[in-house]
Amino acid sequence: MKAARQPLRDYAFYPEGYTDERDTTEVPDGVRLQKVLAQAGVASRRACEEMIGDGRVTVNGQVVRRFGAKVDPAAQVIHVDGKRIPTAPDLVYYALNKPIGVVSTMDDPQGRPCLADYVEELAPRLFHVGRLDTETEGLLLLTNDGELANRLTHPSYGVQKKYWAKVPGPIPRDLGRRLKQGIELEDGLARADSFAIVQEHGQQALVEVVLHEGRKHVVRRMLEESGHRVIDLARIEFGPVKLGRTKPGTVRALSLKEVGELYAAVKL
């Protein structure tokens, strides 16, 4: 009787850099990849179908490129062209733009102005991302994606936040240096990423700061460590997410580029 023939598979010649493209992800039950990815507003659904075809897009890490393929959307990580998308249909990101006067908690015992007060009605359980003090206004990121939440927050993953501060003139030529170096504080060495003068008009300067850090008060102490005390202090960039023309008082949703750019800063 004639032996079976042995599948090409089961030979070990496949050049180097071959990948193996069984589709090991499929969801019997789940949702066209093509439809998860379209109601993401990665692209229309033909166009989604185009990028599956042309293996642009992975399921947990594996390219898929059949067009019927189901998948989890609340279970599976997908990536286009190596950038995770939020698939998840009950996640939700959201950045404010944080007035003067309003305390980074969701609720506050002594009835003042909360963050609740904004996005209470968006999303249940929402986080927010690190704190504002409560004299400090600008970006403030709330999500109910406590991973990402957890990871943004964690100093080992480097993310910068950038802080515009109005302060007293003149700036001296070494307060960039002394900043980059480290001040010392009560609770040890802080260093700034970077430092820049925006702004230099009589008695007043307006100076950027950047660092990864998230201790209280960080940036005022900084400054005013080194001598310079803040008259008005804002976030103006969490990351890849930008305050722009956000308006204070006023929430929106993030958009799914910026989305992307933030798992991909803290590598889910």
Contents of the next structure:
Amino acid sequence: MKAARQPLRDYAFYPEGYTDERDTTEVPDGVRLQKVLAQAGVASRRACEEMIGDGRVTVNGQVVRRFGAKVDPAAQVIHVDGKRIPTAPDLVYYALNKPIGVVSTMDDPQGRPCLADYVEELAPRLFHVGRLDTETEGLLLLTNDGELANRLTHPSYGVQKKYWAKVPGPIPRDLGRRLKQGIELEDGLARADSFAIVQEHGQQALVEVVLHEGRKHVVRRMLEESGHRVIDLARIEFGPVKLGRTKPGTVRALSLKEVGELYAAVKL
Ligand code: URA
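Return the form predicted in complex with uracil (URA) of this protein as a structure block, the form predicted alone having already been given.
What follows is the whole complex; the chain from before opens it.
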């Protein structure tokens, strides 16, 4: 009996960087690809058509150049120049500058201020990506994209968070080395990825600590264990997203670029 021919795509000899240009992505009752891209904020429809024609757009990993291709923006994964474009119309992504005194839950049985007070109106079923202590202020991401939220908080993806802590000065020269070597806490070693002194004014200093883990009170405990009581703590970056000028108690929608960078940070 003649052996069935193996489809070409199953051979493992494609050179690195090869992209399959055969198009199996068409969704007959879908939305035109240039419209989906324009609605996501990539560029004008006209400019998106050009990007498609230039082979810069992939749908589910396949380059789609066909004029008028239709896709399902909620189910298919679309990249432009290798960057994921959030196209699902009901997915939302926000950054909140959580004020001190607000608990990092959507609801607080004790009636304390909580996240819902700031984001309840924005979308149903928003998840907060990790937590900040009640006494810590700063950047907290919120989304209804469950897969992204899970990955961003999963230690295996190692997404870095940057904190600024106000501590009493002066700062000994070896503090950065100690934090980077690791501080033994009661639940195990905690290591900073980087450390810097932002400002030092006699009795008070502002220090920057970057780490990629998310244990409870970890920055406070690391600094306190190394002899530096934390006066104030703020998270100013979460992976590629910066707090920037977002004022305490205000929320902003993440940009297309920021969402694409978050996807990339967790290999989505
Ligand atoms: N580390 C802390 O000590 N507090 C936070 O809220 C986050 C990290």
